[in-house]
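Single chain ahead, written as structure tokens, the form predicted alone.
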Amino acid sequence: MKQPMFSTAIVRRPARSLVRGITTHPELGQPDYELALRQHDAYIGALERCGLAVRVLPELEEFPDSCFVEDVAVCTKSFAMITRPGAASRRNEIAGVRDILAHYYADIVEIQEPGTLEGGDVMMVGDTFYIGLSSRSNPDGVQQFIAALEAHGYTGQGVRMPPTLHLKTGSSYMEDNIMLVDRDFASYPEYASFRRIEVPADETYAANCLRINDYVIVPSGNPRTLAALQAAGLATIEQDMSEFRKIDGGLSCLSLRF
């Protein structure tokens, strides 16, 4: 067994206002709140199975998307970055995040206006970070983050984006030089050095999988992606994400991991 990369996760409970979350897929319908809570419980259980101690933050009813706690911070091995979400309705979700992270980090920095950055656009690959230049993370925010990375001995690289929400919506690093990609990202030169696993077009939601220590958490209902990951020698855990998918949420969105 490898030395664990992560020991801790922070999650936030879904609020009843979840049904008003931002969505680009209204055809999927509104989330079922009670089912979302059960799925969130199962998600916490999956994180614990991966070896993480999970801190559960209370719901924030005034912020329907606040369970997607990944977007308000980026946690590296040596410092934490508080973001400035690109969605205006989410911007005040960062209130109190510094106090929470201060339990774990002595060095905390923040994205400053006019920069925007959301954690869903940040993918860690060892000591290099790939950052999506998306509708949520603008060039100023990306450059601020890269400057902070370089000040701490890391490197960062902006990635041009296809029409998708976040970088990790369409590409996820599985460790061991394996990059999981959807069709839009499959031929990206930034990923040329990786062993790429392309998710089928009808399973594109599974491009957002979550590698934590010895497991990959995979959204259920994506059998070919699941089989491809297992064929690559990765141990998997399936997780039902149906209610979070309705408001553009994926597996990585629901936690901060460090």
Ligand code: CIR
Given for the second form:
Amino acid sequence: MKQPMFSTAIVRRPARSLVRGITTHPELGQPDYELALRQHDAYIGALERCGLAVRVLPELEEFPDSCFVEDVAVCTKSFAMITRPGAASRRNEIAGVRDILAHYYADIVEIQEPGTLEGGDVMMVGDTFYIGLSSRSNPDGVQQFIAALEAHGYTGQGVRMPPTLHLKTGSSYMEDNIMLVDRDFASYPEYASFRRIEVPADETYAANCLRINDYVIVPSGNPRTLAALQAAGLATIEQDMSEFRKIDGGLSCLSLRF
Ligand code: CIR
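Mind giving me the form predicted together with citrulline (CIR), seeing as the form predicted alone was just shown?
After this comes the whole thing, all chains and molecules, with the earlier chain placed first.
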């Protein structure tokens, strides 16, 4: 299978309020804002190394989690979907997103109430999209998204979720028929046809890696996952994500790619 070629990424600068981002891991402590900014700069550099033109949006102080721009939209090859985040504190992050996406898309649709959907739950595998039925993306939102996909010639499939934040927190598509999975997703029938690479139990954070063009970006500090991806023939770039991890953010969360 030929991987989709991405040319563009959108990111949003972390706000100082980032230190109050939603987290299920308070034991990791609050993010260090200055270090988060440096890691964000490096992340942009990694996207550029993958060949992307990166558009950097300004920070939004009123939204601590707004640097996780992946959650507010889904960008397909032919249309963009503005989501309706399931986290109430994040719902208004979508303000202004339509104007930004209008630079790139003529066809933009929006999830309508009572549906909720977050982009972290959406995984693109060619013309098929897997969508996590998580605590953030409800059945109505998933159904609205599947209807939009089908109207544009794609297919979508809801995926029941383990107690994991987003679908891509625990599984990510590496192209070339390779699915990176944590232990929960390893036995998923939805993924049975893929060659699965299971991340070790002490590297579950690395289940969210990012394949972009000829590279896979891997969170640093996960040597066995890194080695497994390299053994599968993939070129890797390591990226320190320590400060975003403290508020449940992974590599994919920090950008929209299309
Ligand atoms: C949240 O709980 O919404 C943020 N603290 C983390 C969002 C991570 N986004 C993603 O996985 N796509």
